[in-house]
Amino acid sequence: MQQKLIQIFNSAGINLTTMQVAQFENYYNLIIDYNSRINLTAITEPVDVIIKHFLDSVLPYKELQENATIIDVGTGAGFPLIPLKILRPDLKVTLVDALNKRVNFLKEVVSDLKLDNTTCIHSRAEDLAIKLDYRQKFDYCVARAVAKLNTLSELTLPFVKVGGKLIAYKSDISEELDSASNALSILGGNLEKILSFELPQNMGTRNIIVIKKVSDTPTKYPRGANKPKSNPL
C-alpha cells in the first residue's frame, strides 16, 4: 500500500513525507474496517482508493492559501478535505455531514490520524449556514459529488466569506454551468476559472470549478425544507 501510495502521488508531481503516507495508510485501513459496518464508499481496492479518493481530493491543494480556514459540506467519508488535510497539515477546517454515523467515523479518522484544527459537525447544511459563528466565516468551502452546482451553490456559498472561494469538484462540467448561472448571480458567487485534471490510469477526468465569493449572500438563503433541491435558483 505504501509504495503504491508513493508512486501514484509521485507520478501526479507530489512528494509525500513518511508522515504523510503513513496517514493515508491509516485512513485507507479505516474506511475499509467501517466500511463493513457503514456505506462509505464503493470504492475499496486500494489502487482505485488512492487515485479516485485520495489523488483526486487533493488536486487543487495549489489553490489553498497558507493557513486558510476551510469546510467540507456533505464530506461524506472525508472527501476531499481529510485528504488535503493531510497533505497541507496549516488548513484549519471543518467537516460537515447530515449522518451522524459518519460524523463519528470521522473523528475517529482525525483522532487516530492526530490531525489537529479538525473539526467534525453533525448537520445539515441548511441548518449551519445560518449560524452566525459559520456564516461567511471561511476562506474556502469545498464540496465533492453533494449536488448539482446550482443547489451545491446554495448550501456552500453562505459560508465562504467574501473574498474567499468555493471549490466544487465536478467530472462533466457543461450544462451544469449554465444552469447555475442565475444561483451563482443571486448568492453572490462568480466564476473564476476551472481546473481540469488527468487522473492516473486511464481514471477519467476532474474539473475543480473554482467559483469566488464576490457580495454577501442575502440572509434568506439557504432556504429550508430540502428547497435548494427541490425547487433549485
Contents of the next structure:
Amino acid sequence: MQQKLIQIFNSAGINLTTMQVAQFENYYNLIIDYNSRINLTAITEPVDVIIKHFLDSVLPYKELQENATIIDVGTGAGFPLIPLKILRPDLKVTLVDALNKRVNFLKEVVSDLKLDNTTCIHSRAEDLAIKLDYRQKFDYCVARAVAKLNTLSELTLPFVKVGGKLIAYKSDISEELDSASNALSILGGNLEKILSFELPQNMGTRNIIVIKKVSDTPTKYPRGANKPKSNPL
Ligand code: SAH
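Show the form predicted together with S-adenosyl-L-homocysteine, please, the one above being the form predicted on its own.
Whole complex next, starting from this chain.
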C-alpha cells in the first residue's frame, strides 16, 4: 500500500511526507474496517482507492488559498475533503453528511489521523445552510457525487462567501452545465473555469467545475422539503 501510494502520487507530481503516507494508510485501513459494517464505498482494492478516491479528491489542491475555510457537502466516507486536508493541513475543514453512521466514522478518522481544525456535522445541507454560523461563511465548498449541478448549487452556494468558490467534481459536464445556468444566476454563482484531469491507469477523466460566488444568495434558498432535488431551479 505505502509504495503504491507514494508512486502514484509521485507520478501525479505530488511528493507525500512520511506523515501524509501514514495518514493515508491509516485512513485506508479504517475505510476497509468500517466498510464491513456500514456501507461506505464499493471501491476497496488498494490501487483503486488510491487513484479513484485519494488522488481524485486532491486534484484541485493548488486552487485553494492558504489557511482557507472549506466545507464538504455530502462528504460520505470523507471525499474529497479528508484527502485534501491530509495534503493541505493548513485548511480549516467542515465535513457535512445527512447520514449519522458516516459522520461517526468521520469522527473516528479525524481522531485517529489527528487532523486539527476539522469539524464533522450530521445534518442535511438545507438545514445547515440557513444557520447564521454557516451561511456564506466559507472560502470554498467542495462536493463530489452528491447531485446534479442545478440541485447541487442550491445545496452548496449558500455556504460560500461572496468572493469564494464552489468546486464541484464531475465526470460528465456538458449537459449539466447548461441546465444549471438558471440556478447559478439565481444563487449568485458564476462559472469561472473547468479543470480536466486524466486519472492514471485509464481510470477515467475527472472534470472539476469552479464556480465563483459573485453575489449574495437570496435568503429563501436553499428551499426545504427536498425541493432542491425534486424541483431544481
Ligand atoms: N462525496 C462522497 C459521497 C458521495 S455519496 C464521495 O464522493 O464518495 C452522497 C452523500 O451525500 C451520501 O453520503 C449522502 O448521505 C449525502 N447527502 C445526500 N444529500 C444530502 C443533503 N441534502 N445534505 C447532506 N448530505 C447529503
